[in-house]
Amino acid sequence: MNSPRFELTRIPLFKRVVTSRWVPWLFMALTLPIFLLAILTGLFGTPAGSRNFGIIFVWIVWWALVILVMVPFAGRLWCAICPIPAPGEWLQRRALIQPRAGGKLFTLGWKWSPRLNNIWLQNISFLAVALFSAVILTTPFVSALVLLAFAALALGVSLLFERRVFCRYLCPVGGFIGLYAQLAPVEVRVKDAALCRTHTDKTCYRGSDDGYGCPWMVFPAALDKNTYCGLCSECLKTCPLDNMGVFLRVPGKDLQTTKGRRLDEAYKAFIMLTCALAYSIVLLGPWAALKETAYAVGAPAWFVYAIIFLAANLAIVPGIFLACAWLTRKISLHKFSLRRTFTEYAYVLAPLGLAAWAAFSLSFVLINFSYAWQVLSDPFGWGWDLFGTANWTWTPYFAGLQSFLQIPILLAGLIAAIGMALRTAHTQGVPSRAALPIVAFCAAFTMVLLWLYV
């Protein structure tokens, strides 16, 4: 039985936005400058962090944005206005917005590697700057190298390879909100199965003259989850039969189904979950000498850290979990392999990830979020007063009322992942029981966390 859902493009002004050509390229040419000032305050602001616009603004605002507000509700849709791929992608096209005839890209149109046909790569590269994330996270000129180090990459990616590899494969951030995208209740799809079989051109994925094809590399007509759908409404300017649509939807309706659950992503649920869990431990926990060993890159203590942070990702928390599965299999009287059972069953914690991060963005994001006020008059803290703002007082906001906050985010978050593992149980033929392991391992990790913050 279908999910209701219900067709936003049927509203004349909305279908025009999303299938105009201008829409995107305003928003990339709007973001752009400002992440070329955060680099740019990065290089040759002020040290401090509270002063400078790359910190303040990349990792307080624009990850506010993202976490608490874009991913939950509308999947990708940072990917579609991001500015990190906009000047390769131009170059690639040699357009910035209507497209050139014949459609040719200005590529070495190199071919991506089947094997690294996932997202392995994004789980390394999120790990590597997360492990690092105490100083990028407060070091101007270290966050500034590397915003620097995503747009050279970008850059020399889409001139290799076709379309948007970087997005696909690369980005660390895009692997997460590709994850968390799932529970969105936001959808590009196919209004009509039986009308696009009979469309032999296929021009949402090879592209047309009034748009190109899916830069994510995505066959919108077979697309069944938003993990890899950036909303960049190409499919819906090259359909000519109007057969693509964006619509409202049930939240977390990709995750009603065990199809098409693979390793790789599972092990990136396990990844933010235990990033989320280190980073409130670390920099918001009362353990200042923790703290301290996260910003002491290469010395003999952050070496010992590194190796516990990295063996809890990859090991630990997947190690117990996998422990968690085992049980769940032998309730299940070993209906399933176990790789099988570890792999479906580690999607419930995509709803509990999304919270733990939501309440831990929570506990920065409203104490920090003042500096944004200043910065914005003062970017490189030169002494500017742009605006007037840059004397205004730092404030936090909602001071004492952040764990009435958290609570109810991270019971949603428990709640959601309760519901989705008895569904998978319920999906795979066994008994609601089976389910309990992994059930006490999400309520086990919720409740480190509230201890953590209440």
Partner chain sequence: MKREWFALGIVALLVIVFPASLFGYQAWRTNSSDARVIDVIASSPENGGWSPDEIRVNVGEHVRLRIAAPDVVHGFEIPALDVRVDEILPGHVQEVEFVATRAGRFPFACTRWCSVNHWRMRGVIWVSDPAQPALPAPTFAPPLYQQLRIDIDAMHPAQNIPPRKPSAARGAQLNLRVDADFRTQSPDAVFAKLRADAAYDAYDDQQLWDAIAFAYFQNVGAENIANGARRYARDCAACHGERGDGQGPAGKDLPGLTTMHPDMPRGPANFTDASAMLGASDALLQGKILRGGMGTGMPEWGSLYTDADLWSVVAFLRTFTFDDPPAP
Given for the second form:
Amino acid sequence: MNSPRFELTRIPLFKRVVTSRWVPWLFMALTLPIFLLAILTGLFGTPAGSRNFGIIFVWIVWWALVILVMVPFAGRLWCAICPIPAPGEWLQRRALIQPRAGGKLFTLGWKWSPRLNNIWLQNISFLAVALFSAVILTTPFVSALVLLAFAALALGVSLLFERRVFCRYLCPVGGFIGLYAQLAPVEVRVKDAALCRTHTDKTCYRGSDDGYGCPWMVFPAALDKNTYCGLCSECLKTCPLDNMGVFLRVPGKDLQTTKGRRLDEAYKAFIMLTCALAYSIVLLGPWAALKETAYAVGAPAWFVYAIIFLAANLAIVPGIFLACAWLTRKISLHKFSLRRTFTEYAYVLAPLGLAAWAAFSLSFVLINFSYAWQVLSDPFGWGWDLFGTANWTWTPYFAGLQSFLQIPILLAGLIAAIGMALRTAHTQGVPSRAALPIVAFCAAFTMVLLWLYV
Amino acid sequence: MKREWFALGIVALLVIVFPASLFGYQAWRTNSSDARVIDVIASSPENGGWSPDEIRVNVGEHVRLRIAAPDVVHGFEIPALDVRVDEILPGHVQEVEFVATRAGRFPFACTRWCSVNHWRMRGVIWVSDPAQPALPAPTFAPPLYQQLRIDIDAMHPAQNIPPRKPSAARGAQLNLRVDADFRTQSPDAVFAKLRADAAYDAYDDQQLWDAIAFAYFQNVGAENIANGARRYARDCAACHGERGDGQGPAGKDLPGLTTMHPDMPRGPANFTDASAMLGASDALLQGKILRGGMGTGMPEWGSLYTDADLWSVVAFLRTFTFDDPPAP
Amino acid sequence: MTKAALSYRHTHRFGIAASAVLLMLAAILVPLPAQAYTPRAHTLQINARAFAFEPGSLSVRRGDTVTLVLEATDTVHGLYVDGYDVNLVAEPGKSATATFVADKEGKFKFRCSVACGALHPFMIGELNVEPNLPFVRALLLTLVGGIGALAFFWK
Ligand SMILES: [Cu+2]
Ligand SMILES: [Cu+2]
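What would the structure be for the form predicted together with its partner chain, rather than the form predicted alone?
Once more the chain from above appears, this time first in line as the rest of the complex follows.
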């Protein structure tokens, strides 16, 4: 199946940028001090979150950038410039720019267990952060500790395992970026698959003097979805045949086939969907007792909240979906096992979930974005005024209009999900009506969010 | 290899020099000033209150206080030195400078309701004179209630209650002279004296009360009432209620006079209670405000208010029992 | 598939997409039946404490004159109503009042506008100005859009 794509690497300037060995370093060298500042302000700055650079730049500015801009339009772009794995990666390579000739990676070289060759750990790490989000999002010190823990873990893991094991298997953010990156209109792919078959060196996986073997442990020559492609551009550098390219493509192309759909990834979709709903209720709803319970970590009521939260993510929402899948299977005359039906249709939730997150994020990002100007001038809340913006007042942007932005986003997510559900039915070779229970699930979810927002 | 070192150098610069320069900038801000910079943290009493809550400076020293509020909105005031910051927003730092010209012990306090315990949020500035190490002995005149030997903790119900709430506006129409010392005499006592006086037989009870209200307000003046109103809103209304009914949100769990006897009233005094207010002289009310309740939940204000301030809030308290105070 | 069948499918799909878009436009624009209603005046008292508004939801009807009285019970809080640009700041002992005409229907979040602690950004309540037409239209829109998408992708 050939859908139209446009090769961006045909543009000379673009090609020079993505094949430059300096560019990834440059981005990380820029994001690293910002990351450091977020940690330092969290540790030493004011405990008032709204005036702390760490809270505002991580949970408002960075978050908005990732979920509203990078993921929908450029997939895993963030992973290419993320500072968290940078120190570990540089240490592993013992180089920042040019690979050492014939150099081996500086690590103990442990083998990652094949049983963990999935994203279950990422599902768990995301849930762990999500469960404490009411505290992490609002308390600079805790937020900084979490960031520090990520950085320490990434560094530690890089000493034990080759390549980006932290990013690929552990990072709580990486999991959902990967899931939603499949919707992005950008991809790194082989230009001509036939050419690859003639090339037996496989430098794209093993590395060469021009670059490293895929840090994300995917085989670029066989790349067919964005999920685990970190857009690091190494394969563009290591391919001696110049057969790798960056392409503009039909958004969501990776989700057109049902090949290789897995339960761990399906669960990622459920967790993201459930969290978007849970946050919309708990954090943005008018029910103060819920917020306070979510915040009171360790209190008896919090344990009840934790159990309900985890159950919703792991059992209730997947359970409802399972019932829909059961119906679907019944309608499609039991062509496939329930597990397969469940798993393959769960990917339909990717556009739905991304839309839900975008809608959820829009509201608090727009309302609180004006804090960014303040903390730029006074990152620690120490009374600085570097750029004269320290005393700008809190000004909610587009207040009262958010729902008019949220409605089209949710609608777009629903339409994409419906399209995918039917397409899944068609690829499975069952009649369209098999997808109806799944479509009903998606529509119901959208309506619940609409009811919460509008 | 050269570019590796270059890249490493840049990273080192960004990762070490950049953070170091941030802390360096803060140190420079502190040390480059010609004033003595003192960092003060304002937290609600539950979170630690003032830190430090004792500040020592010298007479003539140029002091800059850098006050940060990590939790909620606070205010700051050293009444005796006329230093105040009306609003310290969370995560902001407010600076205020002063030079103390005389030695002494000067209490300071938070001026915004930052928690139910806000009124406990106080501290002290000690100003010493290097030339004169011993503090001057405080000049101290016993307050009026002590001179009059009033028991400010006893109940003080009025014998006579006006049929309607007295009105200064109606009183003004009567053109009636009332000579009384309201500081030492309760309105109730003034009324009893007038009623006993045959010269006032032509007036009914309500008229006498209206005349008293008018005379009272004439006596204290509009300016004082306005000043008292500002202080009441800032310092008292959270307990005593905006309408003076004792129902303010911060007064809900205070023991009140029950600390003296279980049958005495709970919680903050109700200034709309005609009996209690008409039975109290200004000296009594001023005494309670000045000294506080000593455990009832009523704070002491004598260390923060001047004499004039104390009398002005008392004057304002009367507006809860007397209608139509003069507008400034 | 023959060429003719293909082009039939294409025009067919184009027809579905076009009618879905038209219907969605209609869902946004059709006048919805309005009930006759004589506006009232409300005085609504809201207590603010960290981190809750009590009550958390208010309901009025479009055209009503709303007087909000914000009373703070523990520390300084604000109340900002999205879309109405009403901003109140109250402190224990100093309540604040604002009066406005609820001339836009829908759900408007109101939120604390003075930082008051950790959960301050989530100190949120909602003002429902009934009838909630935006919600009705949003539902219509999803229904039309959803059914349109079904028809479009149906085989
Ligand atoms: Cu305070
Ligand atoms: Cu608040």
